[in-house]
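Okay, so here's just one chain, in structure tokens, the form predicted on its own.
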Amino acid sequence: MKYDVIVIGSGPGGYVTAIRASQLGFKTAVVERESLGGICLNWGCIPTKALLKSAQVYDYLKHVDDYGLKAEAIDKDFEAVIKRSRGVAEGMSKGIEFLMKKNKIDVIKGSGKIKAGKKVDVTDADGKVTEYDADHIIIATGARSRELPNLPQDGKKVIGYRQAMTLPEQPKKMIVVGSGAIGVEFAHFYNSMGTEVTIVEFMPNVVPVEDEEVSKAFGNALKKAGIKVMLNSAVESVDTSGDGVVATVKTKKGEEKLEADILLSAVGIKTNIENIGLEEVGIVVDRDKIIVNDFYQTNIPGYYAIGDVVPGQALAHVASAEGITCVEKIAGLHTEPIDYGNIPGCTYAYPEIASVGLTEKAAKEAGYELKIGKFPFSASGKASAAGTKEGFVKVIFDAKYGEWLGCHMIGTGVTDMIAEAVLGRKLETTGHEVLKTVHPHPTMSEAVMEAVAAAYDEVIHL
């Protein structure tokens, strides 16, 4: 069979790419070996948010007295929480099926392998191989949980994020290795459910990619929630011979033994680029990533790659944007390369974290003279009324030209608020323009305007 475009992988990179290709008039197919929606929809972004929502509601119920309410016999049903999360994921996957039919995209079930001559072999569950032809082949095979040599995952006692979403019973104690978004989101969920959680982080701060002030504030929030945090520490080995796990942790003070029921390894991702034909076709790979140009063309004409398999931030919204850019370029539309310096990052634990642009440290190292403003949610009327006063908004501007260099937020709902800064930076908005943009009251978003006002010594409510 012949197509204009074949996309291998149906995650947020793949399925979005396929839909945009179809909209542009291309005869399109998607190859998927598991469920439509990929890891993000089935085992990542969406089901984890469902788990975290259950944790949030449970936390609210445990503190109803704070809102002048009464409730008795508050408890959780761990199995039902997991079941709800799986149901949300399944519903979203069915939504992708609908979108495929609506956009007349063929879904080919099986494992795809590219071949020379712009061909794709697809092996189905019965081992039958079918060959397909396409003018353009787009690789969007995503990534999986990275395994360290000293932390091999057995899927039972030493697990990755996928198993963490479907544990048959709640562990009493859990060790989380790594404090990036995946690690701290699961740490927050399990801690909220009543599990005793310890985070082991190699770097000197949790969520180490964030601005230092945000990292420190989040570290304090973890400790306040009862989560033990070990910084500048590394798990050297894990003994799984007993009922649970015993982790040997190297710290600045020496070695320490930690006992738990389960260890969650959240130390990054490994791209799914094995056994998909890259070597046979001659596509260049460097450090576990497929090398592409600004429009996702590989070194072999007709073959493209997007998402986690290429250099750049491994985020769902990045993969989607890359796929759209790729097929619009193929279609001959005028399109510009993605600005990877203006990609928002979000962490959905409590409190939430959202950021875009340069951290204060990076801005100083780049040689900018800075204007920095902060506004705490403790001074926000909406946050006070909602009982969510933890956190702040921090903005960073170039003092010379007023360029919005970075925005860093920690608090309730900030993952929804960060888009204002992303759009402002895209439009090259200055601090004074933000100040003169009337924000609604009372809202959490007022904190952005107030933080900018603080940077320019015009803050009203501090």
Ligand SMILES: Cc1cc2nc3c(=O)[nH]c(=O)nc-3n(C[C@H](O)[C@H](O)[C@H](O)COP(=O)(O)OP(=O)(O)OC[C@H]3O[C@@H](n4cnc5c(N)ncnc54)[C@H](O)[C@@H]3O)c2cc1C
Second form
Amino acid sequence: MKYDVIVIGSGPGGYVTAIRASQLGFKTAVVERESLGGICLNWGCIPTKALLKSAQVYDYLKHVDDYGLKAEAIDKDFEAVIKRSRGVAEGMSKGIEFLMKKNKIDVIKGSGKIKAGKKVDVTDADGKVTEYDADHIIIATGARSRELPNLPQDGKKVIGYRQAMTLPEQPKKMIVVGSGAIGVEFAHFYNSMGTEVTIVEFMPNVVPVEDEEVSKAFGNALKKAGIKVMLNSAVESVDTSGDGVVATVKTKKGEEKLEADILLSAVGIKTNIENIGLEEVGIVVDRDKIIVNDFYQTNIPGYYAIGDVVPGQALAHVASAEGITCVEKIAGLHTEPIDYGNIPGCTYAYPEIASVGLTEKAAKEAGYELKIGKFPFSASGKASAAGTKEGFVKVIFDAKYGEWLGCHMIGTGVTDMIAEAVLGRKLETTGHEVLKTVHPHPTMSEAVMEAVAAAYDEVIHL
Ligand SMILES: Cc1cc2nc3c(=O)[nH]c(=O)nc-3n(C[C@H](O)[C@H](O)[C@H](O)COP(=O)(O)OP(=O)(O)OC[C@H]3O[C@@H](n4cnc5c(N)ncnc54)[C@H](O)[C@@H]3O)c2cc1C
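If the one shown is the form predicted on its own, what is the structure of the form predicted together with the named molecule?
Everything in the complex follows now, all chains and molecules, and the chain you saw is the first one.
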């Protein structure tokens, strides 16, 4: 049972690493204790987007007369919406099974635990332990919903994201704690389905990591959609003794009691680093993350870690990129460390949010002199035709050398548009090069070119 590479965990970090390792000629195995595809395919990126697609179609149907059409008896079937999402996740997981076979990767079912001497023990469902050897062991065990001490999750009334995408019944009222991407995506989904949603956010803005203008615009959109937002507020405790939940919320004005059927705790993640042998092998961990170098090597030679278990943005595309970098380095290829300053982040609620690079505040704090351009979708022909005029594109350049410091978008389809800014920044494009790149008309992407034009006082359609 000897491999060149054993990967523990088959999320977008683990399975992508395994495929790249196999392409590079390594005899590779993946250890997985649940379904192939990890959180992303089974409980994260994909099933949430399936739920959000149902919400989008339902929202379109509710406004069908805006498009000169008629539809009667529009309704939803919550159970069928959930079932569709689970079906999509299952299909994706089967796809990974196929990819593992195609790439001749052994899938070892069970829980993996590393041991000294570059060994992995795998305990299967019957409790049988088998030992495997590898030259290189890559830990990609991911993360789970973080539980706050004052908000213990019972999985029924106080829930995490897994239960939020498989609820047997639609709640009438829901409290969402935390307004990061996961919190607002669920808030949007449930609100669209007809649940009365209140978001409780500790920070002064929703989606607090985003550029302030985007956060404010998104906060307004939430209110317009009928979602109640409590900023500068924290849930102190939750009482589940009655039929639903009663949350005690500390606000700037004092304490408030909120009643609901369900409370969703969306306050971040906790890494799966317990009971995987880190202590036995002597691998260094700091603040819930495994410490690695630029090429994902831990302090112990032959052991690596990638994905949510290491510092950096906890995103699927980051996990995959880390895994590829890690095995390419092992194979001796010339590979560059990942630029964590050029990672796009997307939120798939309504309106969508997408961003990369520095916010205006961060760029100012870093001492740059700025050229900022903004183009609203209300001035875009495509957005007018589509009836999706909310939002804008904002670009931030360094006034001195023209470096594209940041790009922030809010609006329909922006999550598919942000790659232009990521590529532009990777290729060290200046504003004038973007400006002289002919964009197709009519598209939402013209807003990028126009925002850049606005930064250089050359905007046409404003
Ligand atoms: C609701 C939600 C929505 C999200 N949406 C997005 C999105 O739209 N875009 C995006 O980029 N990111 C999104 N994310 C984040 C994304 O899912 C994670 O960043 C990504 O899955 C991390 O990949 P990973 O490979 O590090 O770990 P994971 O995907 O967590 O996979 C780890 C795997 O390891 C397995 N495992 C753990 N311990 C062991 C063990 N001891 N032995 C064997 N197997 C083990 C687990 O069962 C799991 O399958 C979302 C997350 C959530 C929760």
